[in-house]
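Here you get one chain, nothing else, as structure tokens; it is the form predicted on its own.
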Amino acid sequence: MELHYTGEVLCAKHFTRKFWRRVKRHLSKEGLITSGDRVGIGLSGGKDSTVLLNVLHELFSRRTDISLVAITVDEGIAGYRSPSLEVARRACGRLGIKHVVISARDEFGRTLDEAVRIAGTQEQAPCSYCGVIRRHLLNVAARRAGCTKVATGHNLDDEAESVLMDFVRGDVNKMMRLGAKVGVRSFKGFVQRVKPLRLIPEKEIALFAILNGIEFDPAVCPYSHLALREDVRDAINALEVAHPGTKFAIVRTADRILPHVQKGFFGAVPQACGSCGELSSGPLCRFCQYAEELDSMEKGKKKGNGGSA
């Protein structure tokens, strides 16, 4: 493995060796998983977070003060969601992790599929819903299995785009959040996020499960492609290629800049949630708008069709 980043050229072995020393230093300097944490895994069945599942439970599985459960969202994405879901329950199964699945079915009333046909791709991309659905979801299942934090497979790539996106939409209020600890500690139904993997490329999470028999689900989200990071990606990498380091240096430079701003920023006063008692910053939060604003456009075609379904 060449890291053109370093200039250095790795065998297996030294490969595998530098990215868990990488890891353990971020876990340690950030202070992501401390004693007494019950800490629930985002765990999709794609190559982040499955890794993701085999760092924590290497690290982790053997102390006492520390527990783990994975916890996956069904968003209802069909032919997408199915396979995924079962290599996550045999990665469960295999490290002998307690596996929580939580529906969008059961708990927004209708899958991501069903509400994509309701709304469409135009007004609202599917990514929105699907960002909204996951966030809280995660959420909830993480409360109800009484954990302290979540642990998410974002990378260095996920990072980069993250940083470039706020900043092209102008999203002050979701630059705040970006980091390797995230969340609003001061509303107590939220549980923490934390990035174990923030500082590692995509490519290199890749290569680790594959030298390691890590399964995986290579599949894409059939959306993917109606999203602005997709197109974000694609220019950062262009200017990883001609600029190795890149990713590192947007995703540094933002740590850099960040905390100076935050201390500085007033953004919306973090609330319960008027419907759900979920973090809000309004008096109802996204999920319960968006659960809201299908309903009204299902009945007008309802309506629309002389009141058939």
Given for the second form:
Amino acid sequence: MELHYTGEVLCAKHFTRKFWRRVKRHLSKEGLITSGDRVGIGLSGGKDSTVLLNVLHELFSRRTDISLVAITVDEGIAGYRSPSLEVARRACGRLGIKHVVISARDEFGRTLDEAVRIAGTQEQAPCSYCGVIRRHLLNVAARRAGCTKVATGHNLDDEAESVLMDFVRGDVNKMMRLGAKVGVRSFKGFVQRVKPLRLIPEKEIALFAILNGIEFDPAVCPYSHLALREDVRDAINALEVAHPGTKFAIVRTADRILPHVQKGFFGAVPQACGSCGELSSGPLCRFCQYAEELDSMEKGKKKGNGGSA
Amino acid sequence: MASKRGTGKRKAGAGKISVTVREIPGKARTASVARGAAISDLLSSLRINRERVVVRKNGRLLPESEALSNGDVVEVVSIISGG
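Next up, the form predicted together with the partner chain, please; the one we just looked at was the form predicted on its own.
Now the full complex is given, and it begins with the chain already shown.
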């Protein structure tokens, strides 16, 4: 394994040792998981979340003061989510970790596929719906399971992409929420999110999974090609090949700048959503806004079709 | 830096070698590269960014600087799954 950003060529044993060292250092330095925590692990069944599940199980399963529960959000993407759900179930069964599944159909009133059929792929890219639905349901499930933290499998590539995406969209509010620990801790009902793998490149997570025989679902989301993230990912990967270390540089620069900017930044005041009570930056949270918009669009379509649709 | 590793395995002389490329997910195909080419050269010729894949040569995970030989089977596994 070649780490182009350091110039190292490592065998499997030393690569794995380095991987563990970096994850442990990040967890410890940022205080991501501490005594008394009940950690909800966002588990999709893909490589990042299954590696995260195995890593946290290895580090914390023998601790009596920390407990783990896995949470899978079933967005309702036909042909994509079912196989990964089975991978998630098997992983939890093998490790003896409680597994909770929460579905968009039950909580949002429709699947992501149904939302896309109503709204199309132009106005709101499916990824916008999906991101909002996933974050909302992960928080709901974590709170119901009594979690004090939610750990997600975000990797270095995800983080670097998020920094650039916020620049491209000019979304300062979102940028202020980047980091190893995410969320408004003062808001009752919001479970703080932590990212133990955020300084590990995506490729190294895949290698760790393969080298350690960790089963994961390699499927690609059928909607991912529509996302801005895909364009940003291509750009960053091209830069990384030409200038190794670019991903680390982007994330570390953001990490150094953001604490200073956040002090003087007055974004939207967090409040409870008037409909569901979840954390919101306005009178209605995005999850409930989307649900209402889709209801209106569906009614409009039915009217347009003479009520026969 | 990448092209230095594995030079001992390379054979001198011009010409091409043929390798089987299995893209996962995807199809298998035959590719022709210059004798002495490394996995990274193969990826470049196929326009595959090395950041998006993990590569196995003849079933073994190897650095992309590893040299290729005639008849090698190269599996190119996509690691991109998110949305």
